[in-house]
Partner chain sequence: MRAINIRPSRGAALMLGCLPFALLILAYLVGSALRLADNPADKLLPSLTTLATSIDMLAFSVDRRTGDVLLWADTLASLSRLGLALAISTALALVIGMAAALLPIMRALLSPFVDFVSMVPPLALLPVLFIVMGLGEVSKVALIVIGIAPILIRDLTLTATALPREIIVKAETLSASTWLIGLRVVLPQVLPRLIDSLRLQLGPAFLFLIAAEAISADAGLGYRIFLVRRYLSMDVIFPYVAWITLLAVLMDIGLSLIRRRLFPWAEGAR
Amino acid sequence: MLRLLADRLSRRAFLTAATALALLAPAAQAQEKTDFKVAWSIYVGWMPWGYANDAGIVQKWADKYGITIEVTQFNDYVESMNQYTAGAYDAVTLTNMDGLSIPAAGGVDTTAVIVGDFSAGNDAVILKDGATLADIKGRVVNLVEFSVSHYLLARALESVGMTEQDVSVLNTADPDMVGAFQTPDVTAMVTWNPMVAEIAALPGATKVFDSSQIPGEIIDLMVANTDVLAANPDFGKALAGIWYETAALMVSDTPEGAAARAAMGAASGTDQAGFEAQMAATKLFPVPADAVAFVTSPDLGATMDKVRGFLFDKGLLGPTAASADAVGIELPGGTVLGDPANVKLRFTDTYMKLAADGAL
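Output only this chain's structure, taking the form predicted alone.
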């Protein structure tokens, strides 16, 4: 498969490539099929997908609906989204912001099937030899450019009356974060767990801002290609079944739950205690009714309005975008933010509600 983005290229470069591919490619034809591919990457809120695959839960729900689901782990988060956007995968784990800036702005109609959690401390600004956020002024900040880390930095700076003009941003791939922080030249970084936990434990490191200070704004999703989902609703039902069975186990106060958390911790490079610390910085939605309430709240629209404004300011809604309205975002109930003729990111409560109603 053609690699669309080198690790250190910005998402602006990828967006241009993705948009070009979308313009050149023929219109996708929705069709029924039985074989599906799901991509995920290491993050506390996405570890259930890998565990479910290893534990046979994916197989169980795929069998129920007479389909096959191949689940693939990516060590590079950006690359997982590249591959989904290029059409190599039917579904992928990503954040609300990245879903809008990469596949949706790249022309791939994408639906959020599962709202799994929001970050409540898992994303953080970390300084070396600095005590408060104000100490970031004038520094070079390493982060994955145009990702939720970039968004967190903007919101953090805003909270202390600064802007990005007060710092410099250096694009850094997420697999390189821990090593980079240990070099003398790196004194400020924004990243997510499990890197945050490892970096924060290093000598001289201090967390000065995290996502608990902007609750509900960095949302972790399982999304699927809208055309694929529309033609194959059983795929969405299977994804919901997999998530809620695994998430319930993940949070259960049982020996089986402890074993699951230990396994997820080991798979993410930590242990059970380390993983549970990351869970404490995550607002998980293991109960489907809670996820439905979150996604149907007016707060979601307000959050996505902030997000699309940030992306437009960064030039990430496409080279021809004249405003933040360029890419339409559909909310549950049919409300659309932006251009209703160009809806490319959709939030639905359909499959989470089926789970809440016991109808999977």
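Fair warning: this is a prediction, and the values are worked out from it, not measured in the lab. Rigid core: the largest C-alpha set superposing within 1.5 Å between the two forms. Residue numbers count along the first chain shown, from 1. What changes on going to the form predicted in complex with the partner chain:
If you fit the rigid core between the two forms, you'll see the Cα of A280 move by less than 2 angstroms. Superposed on the core, the two forms barely differ at V108: its CA moves less than 2 Å between the two forms. Core-aligned CA deviation for T254 between the two forms: less than 2 Å.
Rather than the form predicted alone that you just supplied, could I have the structure of the form predicted in complex with the partner chain?
Only one chain is given; partner chains and other molecules are left out.
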């Protein structure tokens, strides 16, 4: 009898404890995160983030949603992505390819909040003493291995019926590209702006292929941790607000616009004219409706399919990936490329659509 009572009591105690826990858990979740950290690095399509921070645009939108956003510039692009993947930052600027191979393949569920632009000439294949791309056959090609440059090379070779077997690739750090091109044994190079502009201006250099020939495949994004976004969607809205206000200013033909471009140029180590030349090789999306149209078009799925094929081929989807399907990619509308049980990279038009509808 006593035993029964004790049993009932303990069972009751257990139930009470369990109920308390069950009540506590959602309470803990409802305690919204309101402080966010964003990392960005120097690149023409990402300069607006730094400018928005300096010009108080970040502050303005953060205040509107009652949150704080700390924007940090990284001098090293790779380090910024690694920090994001390790969990030190809530959002980061990166390309579609790196988004898939670094955070997504690293198991961090990532959502592309903003499609800011795509490269339309910012990345290029440059030859010394060669007129056409076909002249690359048999040469040593200097590039940052496994970067978008490597992808561009693969696509360029494909366009003339060659494969990577027809050239040999030599990994070279991007700060040394301009210097390296001037040494006699370097005869072919793939890199990005601002290096492309400098190298193409050197005697004997010919740009034989650039990213405008594969439009929309090298996409620059602002991505955020999916769980963080789900817990507080205001963070995504604030990011969209910041981006579209700054991007509109950046392309505007007003004295304020020119001042913004001059500031962004100075921050990226060039001047207003140099920066505008880089902008010309970039297809920016300052109008949210255009970005929505881009991200919802079926071309995005086709592009990501090519990108994941390339990454898998290079072993960059992780040592355990059995096929390019290993990491699932969700497209707007819910279509999933690859493993639906392991979706780690999500494209969405949610926040850009809010901006397009003026609902921010």
